[in-house]
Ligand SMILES: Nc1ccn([C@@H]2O[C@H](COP(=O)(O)OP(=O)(O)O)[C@@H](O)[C@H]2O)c(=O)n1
Amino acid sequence: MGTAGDSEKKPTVVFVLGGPGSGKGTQCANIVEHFGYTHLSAGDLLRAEIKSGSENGTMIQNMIKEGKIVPSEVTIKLLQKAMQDSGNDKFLIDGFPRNEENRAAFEAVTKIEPAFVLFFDCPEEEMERRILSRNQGREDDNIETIRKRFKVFLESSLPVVEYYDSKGKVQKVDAAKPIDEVFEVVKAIFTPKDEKVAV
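Supply, in the form predicted in complex with this ligand, the structure of the chain whose sequence was given, as a single chain.
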(Lines of atoms letter the chains of each structure in order from A and count residues from 1; the text may use other names and numbers.)
(Lines give C-alpha, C1' and ligand atoms only; values in the text may rest on other atoms or scores of the structure.)
Protein backbone atom coordinates (compact mmCIF):
# COMPACT_ATOMS: atom_id res chain seq x y z
CA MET A 1 0.00 0.00 0.00
CA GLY A 2 1.09 3.56 -0.60
CA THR A 3 2.84 4.21 2.68
CA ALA A 4 6.05 6.19 2.91
CA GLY A 5 9.14 4.21 2.14
CA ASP A 6 7.21 1.27 0.73
CA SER A 7 8.57 -0.90 -2.00
CA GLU A 8 6.08 -0.03 -4.78
CA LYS A 9 8.23 0.28 -7.83
CA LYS A 10 8.00 3.45 -9.88
CA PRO A 11 7.40 2.97 -13.59
CA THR A 12 10.13 3.52 -16.16
CA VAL A 13 9.49 6.66 -18.17
CA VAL A 14 11.27 7.88 -21.29
CA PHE A 15 10.35 11.37 -22.48
CA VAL A 16 10.32 11.60 -26.28
CA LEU A 17 10.89 15.18 -27.36
CA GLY A 18 11.54 17.03 -30.61
CA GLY A 19 9.94 19.69 -32.74
CA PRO A 20 6.56 19.28 -34.44
CA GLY A 21 7.02 16.83 -37.32
CA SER A 22 10.41 15.55 -36.13
CA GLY A 23 9.07 11.96 -36.12
CA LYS A 24 8.26 11.33 -32.45
CA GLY A 25 5.04 9.39 -33.09
CA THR A 26 6.55 7.39 -35.95
CA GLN A 27 9.56 6.24 -33.94
CA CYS A 28 7.49 5.56 -30.80
CA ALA A 29 5.41 3.08 -32.80
CA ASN A 30 8.63 1.27 -33.76
CA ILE A 31 9.93 1.27 -30.18
CA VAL A 32 6.65 -0.21 -28.90
CA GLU A 33 6.94 -3.11 -31.36
CA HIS A 34 10.50 -3.98 -30.36
CA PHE A 35 10.84 -3.07 -26.70
CA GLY A 36 7.46 -3.53 -24.99
CA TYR A 37 6.82 0.06 -23.99
CA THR A 38 3.39 1.69 -23.91
CA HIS A 39 3.27 4.80 -26.09
CA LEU A 40 1.49 7.82 -24.60
CA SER A 41 1.31 10.84 -26.89
CA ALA A 42 0.26 13.93 -24.95
CA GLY A 43 -1.15 15.44 -28.14
CA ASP A 44 -3.17 12.29 -28.92
CA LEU A 45 -4.56 12.23 -25.36
CA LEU A 46 -5.57 15.89 -25.62
CA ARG A 47 -7.25 15.31 -29.01
CA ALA A 48 -9.13 12.31 -27.56
CA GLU A 49 -10.25 14.51 -24.67
CA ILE A 50 -11.70 17.03 -27.15
CA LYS A 51 -13.55 14.24 -28.99
CA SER A 52 -14.96 12.80 -25.75
CA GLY A 53 -16.94 15.99 -25.22
CA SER A 54 -15.19 16.80 -21.93
CA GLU A 55 -15.86 20.17 -20.30
CA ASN A 56 -12.24 21.15 -21.04
CA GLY A 57 -12.66 20.24 -24.71
CA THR A 58 -13.26 23.71 -26.09
CA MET A 59 -10.35 25.20 -24.13
CA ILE A 60 -8.01 22.43 -25.33
CA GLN A 61 -9.19 22.80 -28.94
CA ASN A 62 -8.58 26.55 -28.92
CA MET A 63 -5.11 26.16 -27.46
CA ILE A 64 -4.09 23.47 -29.98
CA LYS A 65 -5.33 25.64 -32.85
CA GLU A 66 -3.10 28.45 -31.58
CA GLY A 67 -0.16 26.12 -30.98
CA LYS A 68 -0.23 26.95 -27.27
CA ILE A 69 0.60 24.57 -24.46
CA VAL A 70 -2.35 23.33 -22.42
CA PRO A 71 -2.00 23.77 -18.61
CA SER A 72 -0.12 20.83 -17.14
CA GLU A 73 -2.91 19.99 -14.71
CA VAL A 74 -5.06 18.82 -17.62
CA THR A 75 -2.34 16.94 -19.48
CA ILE A 76 -0.86 15.26 -16.39
CA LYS A 77 -4.28 13.92 -15.35
CA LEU A 78 -4.69 12.36 -18.80
CA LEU A 79 -1.18 10.87 -18.67
CA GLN A 80 -1.71 9.44 -15.18
CA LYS A 81 -5.00 7.83 -16.15
CA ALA A 82 -3.48 6.32 -19.30
CA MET A 83 -0.56 4.95 -17.30
CA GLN A 84 -2.91 3.32 -14.79
CA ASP A 85 -5.18 1.91 -17.48
CA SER A 86 -2.28 0.41 -19.44
CA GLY A 87 -1.24 -2.18 -16.87
CA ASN A 88 2.34 -1.69 -18.11
CA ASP A 89 5.31 -0.26 -16.20
CA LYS A 90 7.34 1.13 -19.14
CA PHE A 91 6.20 4.27 -20.91
CA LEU A 92 7.24 6.45 -23.82
CA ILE A 93 5.80 9.85 -23.03
CA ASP A 94 5.74 11.61 -26.40
CA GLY A 95 5.45 15.40 -26.67
CA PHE A 96 5.63 16.01 -22.93
CA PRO A 97 7.04 17.92 -21.04
CA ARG A 98 6.79 20.77 -23.54
CA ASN A 99 7.63 23.61 -21.17
CA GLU A 100 9.06 24.22 -17.73
CA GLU A 101 5.60 24.20 -16.16
CA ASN A 102 4.88 20.72 -17.64
CA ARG A 103 8.23 19.45 -16.42
CA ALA A 104 8.11 20.76 -12.85
CA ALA A 105 4.47 19.77 -12.31
CA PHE A 106 4.96 16.21 -13.58
CA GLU A 107 7.91 15.73 -11.27
CA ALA A 108 6.05 17.23 -8.29
CA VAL A 109 2.84 15.27 -8.87
CA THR A 110 4.20 11.87 -9.89
CA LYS A 111 7.69 11.94 -8.29
CA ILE A 112 8.86 10.21 -11.45
CA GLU A 113 12.20 11.13 -13.00
CA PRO A 114 12.68 10.04 -16.61
CA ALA A 115 15.20 7.27 -17.25
CA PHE A 116 16.36 9.44 -20.12
CA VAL A 117 15.11 11.85 -22.76
CA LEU A 118 15.09 10.82 -26.40
CA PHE A 119 15.49 14.00 -28.44
CA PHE A 120 14.80 14.07 -32.17
CA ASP A 121 16.85 16.81 -33.76
CA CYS A 122 15.54 17.96 -37.13
CA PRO A 123 15.84 21.14 -39.21
CA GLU A 124 12.72 23.30 -39.29
CA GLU A 125 12.32 23.17 -43.08
CA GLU A 126 12.24 19.35 -42.99
CA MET A 127 9.73 19.33 -40.12
CA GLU A 128 7.55 21.80 -42.05
CA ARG A 129 7.64 19.60 -45.16
CA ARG A 130 6.64 16.54 -43.14
CA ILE A 131 3.77 18.24 -41.33
CA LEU A 132 2.36 19.68 -44.54
CA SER A 133 2.22 16.19 -46.07
CA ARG A 134 1.06 14.38 -42.91
CA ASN A 135 -2.61 14.34 -43.94
CA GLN A 136 -4.09 13.38 -40.59
CA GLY A 137 -6.74 16.07 -40.82
CA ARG A 138 -5.28 17.92 -37.84
CA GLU A 139 -6.54 21.46 -37.31
CA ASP A 140 -3.04 22.59 -36.33
CA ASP A 141 -1.24 21.22 -39.41
CA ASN A 142 -1.60 24.44 -41.43
CA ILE A 143 1.23 26.84 -42.17
CA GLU A 144 -0.07 29.57 -39.88
CA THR A 145 -0.31 27.31 -36.81
CA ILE A 146 2.90 25.49 -37.72
CA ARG A 147 4.84 28.78 -37.50
CA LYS A 148 3.37 29.38 -34.03
CA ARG A 149 4.26 25.83 -32.94
CA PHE A 150 7.86 26.28 -34.10
CA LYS A 151 8.11 29.48 -32.06
CA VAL A 152 6.73 27.76 -28.95
CA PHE A 153 9.13 24.86 -29.52
CA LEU A 154 12.17 27.16 -29.64
CA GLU A 155 11.10 29.38 -26.75
CA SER A 156 9.49 26.89 -24.35
CA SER A 157 10.30 23.29 -25.27
CA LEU A 158 14.01 23.45 -26.16
CA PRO A 159 14.83 24.83 -22.68
CA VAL A 160 13.37 21.62 -21.21
CA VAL A 161 15.71 19.58 -23.42
CA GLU A 162 18.60 21.78 -22.26
CA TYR A 163 17.59 21.23 -18.63
CA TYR A 164 17.81 17.46 -19.03
CA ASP A 165 20.99 17.79 -21.09
CA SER A 166 22.63 19.57 -18.16
CA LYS A 167 21.75 16.50 -16.08
CA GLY A 168 23.34 14.20 -18.68
CA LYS A 169 20.00 12.64 -19.54
CA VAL A 170 19.57 13.48 -23.23
CA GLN A 171 20.06 10.97 -26.04
CA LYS A 172 20.07 13.13 -29.15
CA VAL A 173 19.24 11.55 -32.48
CA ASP A 174 19.65 13.02 -35.97
CA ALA A 175 16.01 12.83 -37.08
CA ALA A 176 16.50 14.26 -40.56
CA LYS A 177 17.44 10.87 -41.99
CA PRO A 178 14.98 8.32 -43.45
CA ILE A 179 12.68 6.54 -40.96
CA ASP A 180 14.56 3.22 -40.95
CA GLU A 181 17.94 4.90 -40.48
CA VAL A 182 16.63 6.92 -37.55
CA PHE A 183 15.26 3.72 -36.02
CA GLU A 184 18.63 1.97 -36.27
CA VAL A 185 20.06 4.68 -34.02
CA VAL A 186 17.02 4.56 -31.70
CA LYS A 187 17.26 0.77 -31.46
CA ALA A 188 20.86 0.97 -30.26
CA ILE A 189 19.81 3.40 -27.53
CA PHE A 190 17.11 1.03 -26.23
CA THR A 191 19.13 -2.16 -26.51
CA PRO A 192 20.60 -3.13 -23.12
CA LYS A 193 24.37 -2.63 -23.12
CA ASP A 194 25.24 -6.23 -22.27
CA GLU A 195 23.46 -7.33 -25.45
CA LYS A 196 25.36 -4.92 -27.64
CA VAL A 197 28.91 -6.22 -27.29
CA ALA A 198 30.65 -9.36 -26.29
CA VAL A 199 34.17 -8.45 -25.26
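Rigid core: the largest C-alpha set superposing within 1.5 Å between the two forms. Positions refer to the first chain, counted from 1. What you see is a predicted model, and the numbers here were worked out from it, not measured in a lab. Compared with the form predicted alone:
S52: CA moves 2 Å or more between the two forms after rigid-core fitting. Here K167 does not count as shifted, since its C-alpha moves by less than 2 Å between the two forms after the core is aligned.
Any chance you could show the form predicted alone after that form predicted in complex with this ligand?
A single chain, with no partners or molecules, comes next.
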Protein backbone atom coordinates (compact mmCIF):
# COMPACT_ATOMS: atom_id res chain seq x y z
CA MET A 1 0.00 0.00 0.00
CA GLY A 2 1.45 3.32 -1.06
CA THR A 3 0.74 6.53 0.76
CA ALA A 4 -2.79 7.35 1.83
CA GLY A 5 -3.16 9.69 -1.12
CA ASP A 6 -2.92 6.96 -3.75
CA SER A 7 -6.46 5.65 -3.63
CA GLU A 8 -7.69 9.21 -3.75
CA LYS A 9 -6.12 9.99 -7.10
CA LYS A 10 -9.02 10.92 -9.28
CA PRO A 11 -9.11 10.14 -12.95
CA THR A 12 -8.69 12.90 -15.49
CA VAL A 13 -11.99 13.52 -17.23
CA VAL A 14 -12.52 15.67 -20.29
CA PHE A 15 -16.07 16.31 -21.42
CA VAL A 16 -16.39 16.45 -25.20
CA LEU A 17 -19.29 18.54 -26.46
CA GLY A 18 -20.31 19.56 -29.94
CA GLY A 19 -23.39 19.52 -32.08
CA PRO A 20 -24.32 16.73 -34.48
CA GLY A 21 -21.82 16.75 -37.34
CA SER A 22 -19.19 18.79 -35.50
CA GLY A 23 -16.69 15.98 -36.10
CA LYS A 24 -16.12 15.14 -32.46
CA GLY A 25 -16.14 11.38 -33.07
CA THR A 26 -13.22 11.63 -35.48
CA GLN A 27 -11.28 13.89 -33.13
CA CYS A 28 -11.93 11.63 -30.13
CA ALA A 29 -10.41 8.72 -32.08
CA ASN A 30 -7.33 10.89 -32.76
CA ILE A 31 -6.99 11.87 -29.09
CA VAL A 32 -7.25 8.22 -28.02
CA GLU A 33 -4.53 7.26 -30.49
CA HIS A 34 -2.14 10.10 -29.66
CA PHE A 35 -2.72 10.70 -25.98
CA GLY A 36 -3.86 7.36 -24.58
CA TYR A 37 -7.26 8.45 -23.35
CA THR A 38 -10.19 6.03 -23.16
CA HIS A 39 -13.16 7.30 -25.15
CA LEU A 40 -16.51 6.79 -23.45
CA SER A 41 -19.63 7.66 -25.38
CA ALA A 42 -22.70 7.94 -23.18
CA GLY A 43 -24.91 6.91 -26.12
CA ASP A 44 -22.81 3.84 -26.92
CA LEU A 45 -22.83 2.72 -23.28
CA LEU A 46 -26.61 3.02 -23.13
CA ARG A 47 -26.97 1.09 -26.39
CA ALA A 48 -24.59 -1.62 -25.17
CA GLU A 49 -26.54 -1.93 -21.93
CA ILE A 50 -29.80 -2.34 -23.88
CA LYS A 51 -28.15 -4.99 -26.08
CA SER A 52 -26.94 -6.90 -23.04
CA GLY A 53 -30.56 -7.67 -22.18
CA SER A 54 -30.03 -6.82 -18.51
CA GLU A 55 -32.89 -5.58 -16.36
CA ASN A 56 -31.26 -2.17 -16.43
CA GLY A 57 -31.04 -2.37 -20.23
CA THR A 58 -34.72 -3.19 -20.54
CA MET A 59 -35.62 -0.24 -18.33
CA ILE A 60 -33.43 2.08 -20.43
CA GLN A 61 -34.98 0.77 -23.65
CA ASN A 62 -38.51 1.35 -22.36
CA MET A 63 -37.69 4.89 -21.30
CA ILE A 64 -36.22 5.69 -24.70
CA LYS A 65 -39.24 4.13 -26.43
CA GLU A 66 -41.54 6.33 -24.39
CA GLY A 67 -39.46 9.35 -25.35
CA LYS A 68 -38.32 9.88 -21.78
CA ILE A 69 -34.86 11.02 -20.88
CA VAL A 70 -32.76 8.36 -19.19
CA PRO A 71 -32.08 9.54 -15.61
CA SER A 72 -28.62 11.02 -15.08
CA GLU A 73 -27.83 8.47 -12.38
CA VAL A 74 -28.31 5.59 -14.82
CA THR A 75 -25.92 7.06 -17.39
CA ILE A 76 -23.43 8.06 -14.69
CA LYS A 77 -23.38 4.51 -13.24
CA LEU A 78 -22.60 3.14 -16.70
CA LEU A 79 -19.85 5.72 -17.15
CA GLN A 80 -18.39 4.93 -13.72
CA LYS A 81 -18.40 1.21 -14.40
CA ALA A 82 -16.75 1.72 -17.79
CA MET A 83 -14.10 3.90 -16.15
CA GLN A 84 -13.36 1.28 -13.52
CA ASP A 85 -13.31 -1.56 -16.05
CA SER A 86 -10.98 0.28 -18.42
CA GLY A 87 -7.96 0.26 -16.12
CA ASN A 88 -7.14 3.72 -17.48
CA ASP A 89 -7.14 7.02 -15.61
CA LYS A 90 -7.76 9.42 -18.52
CA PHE A 91 -11.17 9.64 -20.13
CA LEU A 92 -12.93 11.50 -22.87
CA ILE A 93 -16.61 11.55 -22.05
CA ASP A 94 -18.53 12.21 -25.20
CA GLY A 95 -22.14 13.35 -25.51
CA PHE A 96 -22.47 13.92 -21.78
CA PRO A 97 -23.41 15.96 -19.81
CA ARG A 98 -26.27 16.79 -22.15
CA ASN A 99 -27.81 19.30 -19.79
CA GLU A 100 -27.26 21.10 -16.50
CA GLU A 101 -28.97 18.38 -14.50
CA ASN A 102 -26.60 15.73 -15.95
CA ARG A 103 -23.65 17.94 -15.12
CA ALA A 104 -24.62 18.58 -11.52
CA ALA A 105 -25.42 14.90 -10.98
CA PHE A 106 -22.10 13.77 -12.46
CA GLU A 107 -20.10 15.94 -10.09
CA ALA A 108 -22.29 15.00 -7.12
CA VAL A 109 -22.14 11.25 -7.77
CA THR A 110 -18.53 10.83 -8.92
CA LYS A 111 -17.00 13.77 -7.02
CA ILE A 112 -15.04 14.40 -10.19
CA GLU A 113 -14.80 17.77 -11.86
CA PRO A 114 -13.66 17.64 -15.45
CA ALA A 115 -10.15 18.87 -16.19
CA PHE A 116 -11.77 20.86 -18.99
CA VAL A 117 -14.47 20.76 -21.61
CA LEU A 118 -13.49 20.32 -25.23
CA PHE A 119 -16.11 22.17 -27.20
CA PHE A 120 -16.32 21.67 -30.95
CA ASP A 121 -17.88 24.87 -32.15
CA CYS A 122 -19.35 24.51 -35.59
CA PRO A 123 -21.88 26.67 -37.42
CA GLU A 124 -25.22 25.02 -38.06
CA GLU A 125 -24.95 25.35 -41.87
CA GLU A 126 -21.64 23.49 -41.85
CA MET A 127 -23.01 20.67 -39.68
CA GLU A 128 -26.04 20.37 -41.96
CA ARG A 129 -23.82 20.21 -45.01
CA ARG A 130 -21.63 17.52 -43.46
CA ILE A 131 -24.43 15.36 -42.18
CA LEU A 132 -26.34 15.53 -45.45
CA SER A 133 -23.31 14.80 -47.60
CA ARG A 134 -22.12 12.01 -45.34
CA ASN A 135 -25.24 9.96 -45.34
CA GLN A 136 -26.80 9.83 -48.72
CA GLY A 137 -30.13 8.92 -47.35
CA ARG A 138 -30.14 7.83 -43.72
CA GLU A 139 -33.70 8.86 -43.08
CA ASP A 140 -33.03 10.22 -39.60
CA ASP A 141 -30.75 12.71 -41.27
CA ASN A 142 -33.18 14.84 -43.18
CA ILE A 143 -32.92 18.57 -42.67
CA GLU A 144 -35.82 18.81 -40.18
CA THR A 145 -34.35 16.16 -37.93
CA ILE A 146 -30.92 17.72 -38.07
CA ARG A 147 -32.33 21.12 -37.17
CA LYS A 148 -34.27 19.59 -34.31
CA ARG A 149 -31.15 17.85 -32.99
CA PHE A 150 -29.24 21.08 -33.30
CA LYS A 151 -31.93 23.02 -31.45
CA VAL A 152 -31.92 20.46 -28.62
CA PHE A 153 -28.14 20.71 -28.48
CA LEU A 154 -28.27 24.49 -28.23
CA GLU A 155 -30.99 24.54 -25.60
CA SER A 156 -29.63 21.86 -23.31
CA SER A 157 -25.89 21.59 -23.88
CA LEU A 158 -24.89 25.19 -24.31
CA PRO A 159 -25.75 26.06 -20.69
CA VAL A 160 -23.26 23.33 -19.69
CA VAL A 161 -20.60 24.93 -21.88
CA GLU A 162 -21.42 28.33 -20.38
CA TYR A 163 -21.20 27.00 -16.83
CA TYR A 164 -17.71 25.59 -17.39
CA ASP A 165 -16.72 28.65 -19.36
CA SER A 166 -17.45 30.75 -16.30
CA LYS A 167 -14.92 28.57 -14.46
CA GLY A 168 -12.35 29.02 -17.23
CA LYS A 169 -12.60 25.36 -18.17
CA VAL A 170 -13.69 25.46 -21.78
CA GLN A 171 -11.31 24.81 -24.66
CA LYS A 172 -13.20 25.93 -27.72
CA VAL A 173 -12.18 24.54 -31.08
CA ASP A 174 -13.27 25.93 -34.40
CA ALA A 175 -14.68 22.71 -35.81
CA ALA A 176 -15.56 24.15 -39.22
CA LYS A 177 -11.97 23.77 -40.40
CA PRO A 178 -10.68 20.63 -42.16
CA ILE A 179 -10.11 17.59 -39.93
CA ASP A 180 -6.32 17.77 -39.83
CA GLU A 181 -6.34 21.48 -38.99
CA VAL A 182 -8.83 20.85 -36.20
CA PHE A 183 -6.59 18.11 -34.84
CA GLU A 184 -3.57 20.43 -34.76
CA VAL A 185 -5.54 22.68 -32.41
CA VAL A 186 -6.73 19.71 -30.36
CA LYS A 187 -3.18 18.37 -30.12
CA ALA A 188 -1.96 21.67 -28.73
CA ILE A 189 -4.69 21.58 -26.08
CA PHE A 190 -3.74 18.08 -24.92
CA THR A 191 0.02 18.54 -24.99
CA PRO A 192 1.21 19.32 -21.47
CA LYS A 193 2.45 22.88 -21.20
CA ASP A 194 5.96 21.84 -20.21
CA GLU A 195 6.35 19.79 -23.39
CA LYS A 196 5.75 22.79 -25.63
CA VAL A 197 9.41 23.54 -26.02
CA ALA A 198 10.54 25.83 -28.81
CA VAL A 199 11.84 23.74 -31.67
